[in-house]
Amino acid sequence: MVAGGPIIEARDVDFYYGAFHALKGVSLDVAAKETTALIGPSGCGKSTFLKLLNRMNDFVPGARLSGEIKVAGRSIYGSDSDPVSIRRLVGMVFQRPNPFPKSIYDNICYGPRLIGARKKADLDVLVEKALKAAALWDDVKDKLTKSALDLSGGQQQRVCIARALALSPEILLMDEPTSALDPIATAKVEEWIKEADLSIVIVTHNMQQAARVSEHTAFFYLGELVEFGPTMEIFTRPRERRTENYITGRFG
């Protein structure tokens, strides 16, 4: 990547499940240590776009892909790329919470040890820095050892958080994390995503939510990228009536 220069670039980027066109002609920027939205109605393409980013869509039947995406300035759908490598770059949260049904400490370092780490020492390290980058750790420092089940929905999204930075990826891919917590807890996840020293994209429906979390916006409609600019511009100052209509609620 070129210091100061995007840590996502998409050009043209074309994508098909079968005969059904989600994705037509997306070109975007996405600008690195900043929080980067996509908005749209369902099935609009947001979180088609967002799964390219790490090729989570590999593993649909069908799918296919035109045009070219580079993250940290290199291809990730070249000949020569590894998509295990990609997906240590780029995390991934999910809707809903998704912790493994193993212990807190068991969840952090289960992809540690599946790339060599094993000195309990250094993994305790690291499960440490994980859940406080998280914002998790004073919650369960004394409890790392019970299951991450037994934890609230909002801390199961933390500990989420946690095993994708416990990888140290450049980028956080995030589709619609808060969709199935409570208030308070959205708002501490929404904390987290403000403090974080990460490149993040979020696909979110909530507009305050987009509102108040991101530095950029994407509005997705029928797979195409209408408008996309610094956030509180696309908000307040829409060039586009399509953004502007979605936005004030008229559809969607």
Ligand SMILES: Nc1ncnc2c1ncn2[C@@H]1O[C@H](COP(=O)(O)OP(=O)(O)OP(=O)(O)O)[C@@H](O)[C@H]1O
Contents of the next structure:
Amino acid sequence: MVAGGPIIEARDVDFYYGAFHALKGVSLDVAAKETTALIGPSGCGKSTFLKLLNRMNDFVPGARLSGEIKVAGRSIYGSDSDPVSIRRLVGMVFQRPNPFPKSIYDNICYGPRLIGARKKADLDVLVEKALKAAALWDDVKDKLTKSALDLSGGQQQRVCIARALALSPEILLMDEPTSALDPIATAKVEEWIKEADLSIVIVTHNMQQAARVSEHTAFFYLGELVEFGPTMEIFTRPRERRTENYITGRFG
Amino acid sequence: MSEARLLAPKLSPTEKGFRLFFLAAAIVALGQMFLIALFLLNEAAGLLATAPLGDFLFSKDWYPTYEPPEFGALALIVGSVVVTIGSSLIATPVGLGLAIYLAFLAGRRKREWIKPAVELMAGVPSVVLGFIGLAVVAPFLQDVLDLPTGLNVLNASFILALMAIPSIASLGEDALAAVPRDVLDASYALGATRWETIWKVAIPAAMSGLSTAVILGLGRALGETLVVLMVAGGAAQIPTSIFDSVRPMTATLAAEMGETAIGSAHYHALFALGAVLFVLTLAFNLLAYWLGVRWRRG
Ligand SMILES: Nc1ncnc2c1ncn2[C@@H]1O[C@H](COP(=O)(O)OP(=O)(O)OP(=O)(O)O)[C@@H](O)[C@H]1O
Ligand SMILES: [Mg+2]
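Return the form predicted together with the named molecule of this protein as a structure block, the form predicted on its own having already been given.
Let's see the whole complex now, leading with the same chain.
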């Protein structure tokens, strides 16, 4: 892959929930190792688009797709592509923290164990690395065997981040990852996003957050990608009237 | 600064009345439980005049109408335990399998009629199931396996399993359906297959409910009377194979209660059997409770 080239390429994506046309001709490239924010009013299709990138919409009965989505150069909806291996490459962090009702340690090991990691020594290293990467190691290093459900919301969300990172994904999808968190926990997660050395696609309702953490911003409206460009430009001189109205709070 | 006062408002007379009513209901329920247990143990203790506890529990000779009578309950206790274990070996995998199928594998359409059908099955009167054991299963076993009688451990276990499966499946499905969708999505998003998600996330998360479902289903098998009276064969012996007849405690109680004189040694012996059943059932419920608590958190 060319450095700085796109890691995700979406081309003419149309998506339907049954008869409902949720995404209309969306084409968008996600730059490798950078953060791309998806913004837009509620119901415009941000989560729908995000979930297409790791095939989490496969579970929706009656969902249909046309167009093409490539991840790391390979078409993920081709007849020979396997959702399970795609999801290892493309991790996801959800809106509400959703740790498993297991220990912190077992939460982090869940993904690696699925692909056959068994040795305690290897897993220990992995857990420490993932928790450090998610800026949680110091908080929990003495209680790894405690249930992840006993942590605070912000800590739980960082467990979820660490859990996704334990598989060393190329890409991390985050759907409003801080909407259930308080300002301090939010700041920690944002800090992490800015430092992270991987490609991130983040959905957010918070304009300041998009401005703070992302290099590129995509504005969706009623299932269409209205405008997409460097975050600085979208926020300072948007080309489209609808984008300007949205970011200045005139609707949405 | 004014004096701090209680925030909870004073109860109105109606509210007080309600409170009293519910308190009384609780006392009545607990009190009757307590009185039943007391009565049972008291009547059972009457046996000790005739037979020591050790003989009652560990001798296998149950000859209540001989002269002198013998009240060794071991064969009856073993009879109950054996059919309960037998039914659990059938009902646990089938019931839980059905629960998993309903919760994760059946499409919405199939669920919509299978689940009510299963719940309806739970309502079939035990005498009907017993009759099926008598009229269908027994002759079948006898013919196919060439046995002297089809009324045996296997038949009783099978019919008891039929009784337990719907409740295990229904309670088990409730437990699995209560696992949050979020958590299952997290598993899929980490590249787990459907089976891995069921095994490693859904089942452990629902373990408390699943184990309760199994124990309650089996508790029902242990206490069930009519079915074992009809299809277990009625022989007070320690079985050496699943094709032997047995006489579980409940069947003994039902069969012999009518023909004993109140206050006789036989009468006390039957109460002693009742007390053993009571203790076993209590143990089952405590186990269900303990498992429920134990598995609640990861
Ligand atoms: N499973 C589904 N079945 C049918 N319609 C759906 C489904 N999921 C989403 N939709 C519809 O698709 C549209 C886009 O939904 P989506 O969740 O992508 O919006 P969103 O931009 O993420 O909104 P929000 O900011 O509120 O999360 C909405 O109109 C929604 O009602
Ligand atoms: Mg959304």
